[in-house]
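So this first bit is one chain, no partners, the form predicted alone, shown in structure tokens.
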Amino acid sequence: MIRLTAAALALASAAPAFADTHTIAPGEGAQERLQEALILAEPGDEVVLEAGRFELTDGLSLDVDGVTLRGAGADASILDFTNQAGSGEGLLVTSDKVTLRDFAVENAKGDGIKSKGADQIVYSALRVEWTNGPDPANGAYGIYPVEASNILVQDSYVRGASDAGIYVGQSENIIVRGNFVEENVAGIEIENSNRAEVTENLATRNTGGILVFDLPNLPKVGGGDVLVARNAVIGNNTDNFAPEGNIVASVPAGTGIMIMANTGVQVLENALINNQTSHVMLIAYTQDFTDERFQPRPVNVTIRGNVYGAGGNSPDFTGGDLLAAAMGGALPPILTDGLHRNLSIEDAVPAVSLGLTTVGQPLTDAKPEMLKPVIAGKVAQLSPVVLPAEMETRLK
């Protein structure tokens, strides 16, 4: 009897005993009513957005653990920030175990939805969009979790971000799956993060489809163990519209998957079609840095089982057109600057190295050479990313 009583008490403490639902309708005063609900919510509560357009003039914030913000669908419940004052994000989340699902954010002046230090967050079936399409004046990131662990982004749509549609930075234990990203500078970007899976996404009409980067001088450096698998990366040829000075402003239009300064990246079983610079590109970080923790080369990269269509026929970098002409009119599907370490190419497609030998060397020193398929010994499979089980159950 004592054991049963203890178990019952444990269950009672794990689940919110008096979870409430706060339903918010669009219309006059929606800004105040919605923000008030997000402030007054208790752990376990749901804030429900009725169908309709919520015309908002300021950003929203959520700082309560365990809250669900749920709409009636990504085309039904719309948080419209077209008339937002200031330059902040549309929605900022700074608490743990939050679920965001089934609503849209349009035309935020800054980022669409940002979560900072928010562990165990779920983004599901969302739409974040700048409805005017590619524009450097658009917000930087659509869906933007940063500095957290256990992140799930799924079944969402992002369009028009002037940096990355879905960006996960300085985080670990990440799943990004089943999303649709188009007309962003970067469709999906994993940066300075560890243990990430980017799978079953459609990235099309971005400048670059999927980027895996590491940068110096950030609190978390040394990203790696990233799986990019079973994605459709198609026609990412939109001109780069990132504001000048942004790191992604250097991404060539026509990039499929790009890996820079990261360790342990596996590019497996993707469909790569009509990316006019390169389907898969490996480069080193070439800007000056003093961060002793940082290594600028792509290391331990495996490319296997991908399907390649046409591409490489209009490379967007200095001398690219001449190089393509010398190779019969198009670059091979895989392009590296030559500064990689332990690159395993198991696909039976041509690959070209620019033959650079020193980080920071100018492209004018390039000595292009073809690479043969190289299997760098037995490549260990990355361990699957496993999120806490309760994250998945929140969506049922």
Second form
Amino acid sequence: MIRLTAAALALASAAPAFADTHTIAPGEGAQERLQEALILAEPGDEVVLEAGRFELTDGLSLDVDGVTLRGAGADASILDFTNQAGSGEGLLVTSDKVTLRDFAVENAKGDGIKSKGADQIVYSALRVEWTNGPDPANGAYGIYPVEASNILVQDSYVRGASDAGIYVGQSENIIVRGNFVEENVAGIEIENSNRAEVTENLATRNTGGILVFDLPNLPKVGGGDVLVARNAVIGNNTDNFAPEGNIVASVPAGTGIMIMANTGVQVLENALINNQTSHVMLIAYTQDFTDERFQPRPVNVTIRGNVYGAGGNSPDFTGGDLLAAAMGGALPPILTDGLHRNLSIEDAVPAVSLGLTTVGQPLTDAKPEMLKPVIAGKVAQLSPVVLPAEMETRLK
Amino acid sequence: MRAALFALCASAAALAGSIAVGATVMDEPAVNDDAILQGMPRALSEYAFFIDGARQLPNYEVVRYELNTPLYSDGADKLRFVYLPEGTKLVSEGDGLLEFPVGSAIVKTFAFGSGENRQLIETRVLLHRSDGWLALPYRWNTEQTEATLALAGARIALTWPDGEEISYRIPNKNQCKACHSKQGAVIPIGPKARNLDRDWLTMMEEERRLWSVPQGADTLPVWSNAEQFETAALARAYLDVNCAHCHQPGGGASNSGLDLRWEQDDPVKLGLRKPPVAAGRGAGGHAVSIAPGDPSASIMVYRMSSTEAGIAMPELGRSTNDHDGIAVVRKWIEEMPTS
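Form predicted alone done, so how does the form predicted together with the partner chain look?
Time for the whole complex; same chain goes first.
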């Protein structure tokens, strides 16, 4: 039953010649049958979920390289964790070159699907949902790859996450495209990561649509080189329902795209409509930190070619209503605390700075001022994120 | 003693094929090295780690050991054993983990109840093969005659001695690895020299099963004599044993930035005033992992005190709260200077 590791490695690196398909039906004993299939799968194998609802009581995990877990569709094959009693996530992946596609994870007690240290992972056409909608008792992250390189998240749907619908952390070489995230605290969050493209997603009815953050005191610090382009970021006005204590609990409702403490972020050609605090917000990390690697400001940010609808008409921060009133009833589409460095606004829309000058200064010190568009002479282009071709071909 | 018993059994077995020793029938006197080195035995008895499984009487060359500070697993009694192939020795790596030769095994049985009422629930084995360690869980039958491989794990309804009903989780093979893992490879986590009794280590050295007793051996507090140790030492040892297998660089929770190993002395890495990253509702409304002086405002205590999936820490291995452990960590945080 157990092949030698050398043979397994050979299979993982070459096109598998003897890949098996293990088909799992829902019903009695699904927890054990499915988990056993995930344990006994060999590199190159597929574990196929039949259509139906799989009632699960514990988290599932996959630790074999090169395995595909595939369902009959995001509305057809449902891993239902409503009665989950153990584990911190619904499905945990810790191996490389894994493909997850065409199934749903519902009502996980912790995170929905987490992959840790799992390089070259593909998340495709999945649904991760807390079916009761926004609720602080929901799990934190829907789709949660962390500490890995080469990550593709596409064509998936996440709803109800009490932190971020799609969260990529401490990783590099990332593409998040064509997803639909709604009624999460953060729709999509790229944190402490480098070389990421967030494109052609629909983020709506979250508290904040798309966040690009960097935080101190983590193994990987210094996030940047992030492209946020051609996304529809619409009506992200859901009250913040994150449990207190989490960093996203401080995101104002009505935030479109938010950039905090990151270097090299390009916000290009997005449609930003009806986000009631701000379409694009830049802020510094304001909590105390001792991490010498960490810089708390947004640096080298370019904003260009975006389409702006109504918004800024009901800012969700202290003094925001007064500021909006003073500016004619709504904040301009772009808002910064003033702590940015080398900000390039090439869109012909008003932008306001709160005029803070030192990190950690209270908002009561704000000296609001309008910013002029800046057509930067030379804006460093981000080089495109290229994933190993093998990742795309796996989906064909 | 063990050697003498073995010699008796072996000679008798040679005559009769099997022999009764007291109430014990033994037909395979030697531990099955092949089962340790390859395959995936469906039954625990195939290894022959025990001459009497139900009574947990170890076979020849299978040696019982205990830990100064043990890991909490729903209050289960744990019977721990190591097996070393003939002629091999443990090597000490400073005060760290003992290095086990290929072909050795670590065996841990989880039991509830005492005396006649003791029920063995599961036995977990860690097998050191030429390509690394393999962790497998075996579930005991109700007759206590055999334990069989439970690759996908299981949930078992148990009643604690105090009457509390608990849903005990036998981990699946991958969940074994979730704790027994560093840089993605399975490793033992319990038998570190610093957490082993000096007398036991000396005995192993005298029996030529250990090269030498290392420096730093036996430094963790003996949890069963907790009153003789300082709170900080108890708490740090508790975190080292119960949390640090994940919360360390290369461990399963490395992305949290928490490092709870005994040797870590950076306050932020230990969680002092450290904001959470991916705690979700596990933060419980608190801003930092440890708020010095204020255990009730500390995420660490909140998560230790919950049994709910998504909040409870550790994520695996317990469905009840360890009241003694919580009390020690609370006291440690309470006694911390607040400025």
